[in-house]
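What follows is one chain in structure tokens, specifically the form predicted alone.
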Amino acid sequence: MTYITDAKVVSHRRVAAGCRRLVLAAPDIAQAVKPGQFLHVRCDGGTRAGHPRGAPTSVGRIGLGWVGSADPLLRRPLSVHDADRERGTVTILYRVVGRGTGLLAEKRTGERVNVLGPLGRGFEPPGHPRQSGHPCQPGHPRQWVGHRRVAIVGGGLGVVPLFFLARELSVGVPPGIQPANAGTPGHSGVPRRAVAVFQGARTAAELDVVDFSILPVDLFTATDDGSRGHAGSVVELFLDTVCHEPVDWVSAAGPPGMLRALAGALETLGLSGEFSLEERMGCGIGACVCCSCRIGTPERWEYRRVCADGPVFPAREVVWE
């Protein structure tokens, strides 16, 4: 289900240059959320005709018709950061670049933001445990038989996103995601979690946009400029940790030069996974098809629709033009 509504502002603040965290009351779209979809959010002062402020009412009911300030015309798609289901919240960080996240970032406690969500697909980890040998050395005897792991792999304010995954496969397991390997001592010397995070930036300052250290996961840092963590891409820290503690899923986000980087160490490592794509967004529902993008196979591909289809498709489908 889909929803619309007016979200009352619970909190508001800045986490880092040019980057805020808005917490939303809306508690059906906390309900329904998972980790991957995201928000379409009006950004100006409008109110929606004939419903009452703060009513959630689904899209089928009410289609998507307004009243009131035009500007910006379009809504902004935004990632949903985390979302608490008891208290029947979600949250977006956002970056300020235009004059809709200038506007959005107006917002005070107490006001209201209208919010259409949640949508796309998101991610989608496996459920049940997958057979995996050691990917460094081809032919290795399949000795991780049953091993339970996934590596959540993200850069810049890709990870966004990746946070809401990484707390609901670390800390709310669903079937089928266990740490198995719960006390088994890894290259490291120290238990293994089932989430890894492997989390890049430029510098140390934009880790800490998002701070994964409160979750029950392994983390590995990257920056490219040497600030925190493995100096260099964090394809290239994925790649040396999972020959030594391997995983069975990958999970992705962020520019496309990393993501592109990482398929190919996917393919080479014979592991599977997913992506979550970034594209300019119109309608957010597929209508538009401005968001297109090539799925499939080099030679046999179709477009589909990122705000539709996706954002999260499986990593070997994506084409890269």
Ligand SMILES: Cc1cc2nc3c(=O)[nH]c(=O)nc-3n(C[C@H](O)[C@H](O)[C@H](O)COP(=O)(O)OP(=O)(O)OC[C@H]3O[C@@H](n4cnc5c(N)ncnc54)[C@H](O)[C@@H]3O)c2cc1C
The other form holds:
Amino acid sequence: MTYITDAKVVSHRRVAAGCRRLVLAAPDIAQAVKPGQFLHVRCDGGTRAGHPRGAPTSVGRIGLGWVGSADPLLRRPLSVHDADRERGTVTILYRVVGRGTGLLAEKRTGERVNVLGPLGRGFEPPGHPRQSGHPCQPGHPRQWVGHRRVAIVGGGLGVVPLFFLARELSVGVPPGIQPANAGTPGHSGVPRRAVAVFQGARTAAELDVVDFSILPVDLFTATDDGSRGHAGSVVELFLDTVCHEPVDWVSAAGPPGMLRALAGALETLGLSGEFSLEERMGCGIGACVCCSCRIGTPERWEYRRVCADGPVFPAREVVWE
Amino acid sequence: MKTKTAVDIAGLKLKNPVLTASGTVGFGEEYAPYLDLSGLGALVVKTITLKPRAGNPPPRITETPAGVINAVGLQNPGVEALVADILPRLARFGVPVIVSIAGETAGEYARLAGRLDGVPGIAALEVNISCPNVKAGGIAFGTEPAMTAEVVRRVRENTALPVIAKLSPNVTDIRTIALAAAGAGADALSLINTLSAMVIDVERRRPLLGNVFGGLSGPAVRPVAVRAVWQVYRAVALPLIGMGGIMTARDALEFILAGARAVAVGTANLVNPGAAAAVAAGLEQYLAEQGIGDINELVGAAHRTGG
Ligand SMILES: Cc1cc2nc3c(=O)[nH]c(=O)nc-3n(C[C@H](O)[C@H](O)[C@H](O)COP(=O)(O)OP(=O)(O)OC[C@H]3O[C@@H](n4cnc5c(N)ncnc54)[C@H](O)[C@@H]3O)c2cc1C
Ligand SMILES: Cc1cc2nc3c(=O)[nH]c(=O)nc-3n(C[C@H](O)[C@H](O)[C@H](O)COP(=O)(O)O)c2cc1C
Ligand code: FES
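Cool, the form predicted alone is there; where's the form predicted in complex with the ligand?
Full complex below, order starting with the chain above.
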């Protein structure tokens, strides 16, 4: 189920230079959303125009009547960073890059933002508690079925949707469980948590935008400038680490260069996984085919819609330009 | 007071004058959660070609003040998929379906028209001779009167369905193209398709869209589209379907007053999936408020009151 709603701004804070965290009251979306899904956000003037039923009519303000600003016209796709099903809120975290996000950054607490969502197909790591038929309800004790160890790999702001995934996968899982592969040759033998997060960024300051250390996960960090964690790429760190602490699955998001390198690493390791992709969007609901990306094999691929067929696709099916 | 919103386009009876513009709602299904399709005058589906088309490389859409520029390149599953899978699924929505067609040669248009003739669930054909993203020999069919006439005539010969020619604004004088289409047997005209446009990515110092050029639509083009409807209304006696930047019922009224008997909502659907229904509801309310018994009284009314 997807919803279109004027969501009230519960809080809106700067989290780092140029990055903001926006908490919206949207109970229906909060209930429905899964990690990896996104919202299509009207950044300006959208509140009244966004109503499918239209605004009150009178001469001079007819039908949709007042559309607010027609610039920017299109909604902006932004991943769900977290959801609080109990409170009925969804959080997005974004970088101010252009006109849309610039206007969004001006929204104050109590104002409304028109959002459409949740949209897209999210992450589906095998062995996810959700797939065992276990209800994902607040306060419900989770059972970790499958005992698989999932690696979550993110670069830059690609980690935004991964936080939600990491939280859903790790909360309720007993700390220090032995993953199914413990004891297999090469494993360090140290009890490890079920979720390993590999977070890469340019600098330590950029790492701080999303703090995975508050979650019960094993966290590995890398920075390009070496200001924290491994100095170098997160894919290098991932490769070095999983060689002696195997994982069963990789869920990843980040800049295309990083994902491409990671795709190579997965192939080397014979590992499966899934990547979240980005493309410019029109409708966000699968109708306009503006958001196409190449899915298949290098020899035989077809355009698929990031908004409706993705944004998460099987890693080995992404065809890089 | 009871108002009449039904309109007749070349024998095609529509419960209200609001359509969806081709390419902006796909084949309609994705919009069903947000938009009561049965409340539309008609659903114009995405342009279909004989063979499936992959379309242009991404990025396919970008923005400009008050407009969007798309370069989808007519990605579609081909006419056989339309007939076998899509049309049967559309039947349940209870909305007249207008199928938009395009080809690379006049012969392809003719074959498409023939293939769709007699297929249940089609109310009319819209002949897309105006897509700026696909071209035969470098130009769109609809930018040249002789080619326009050739395509429309071949479609006309191959179908009993009402034929609506969709015109391009990328021409010196849209009236000459409209006259050519009318002379070749078109029953109605849709105007306008998108304006050829481009955006340059200043950071990367190169064209932004994968296809370099795209088609501009949205509020930015509305005055151009209203002008085109006004001009063609004076030149040609065919029913007109006006479109270009309609976001509100007020915008739709501009087109109707300029001479459009029906209107299509395009880009607004991307912004607000309920837009077309809101435009239809707004028109109805306007008629009631103004004490106008029949929307047809407004068609071309701006010509009669000066200008
Ligand atoms: C599925 C998905 C999830 C995303 N999640 C996040 C997130 O959680 N946090 C975040 O900061 N950013 C995210 N992005 C990128 C975000 O959508 C863009 O940064 C944003 O649209 C820029 O808008 P703007 O108006 O500020 O920039 P402008 O450059 O003014 O935008 C112009 C146009 O380009 C599009 N555009 C620009 N950059 C991108 C991009 N990287 N991807 C797709 N379209 C783009 C805009 O939507 C708009 O249509 C996501 C993108 C996608 C596709
Ligand atoms: C994303 C997109 C795709 C389109 N695809 C088609 C198409 O396949 N066939 C067609 O005849 N017109 C197509 N159009 C043009 C619209 O049908 C319409 O003529 C134009 O956008 C002007 O109306 P608007 O400003 O309300 O969108 C497309 C427009 C957009 C924005
Ligand atoms: S944005 Fe319209 S199909 Fe994806």
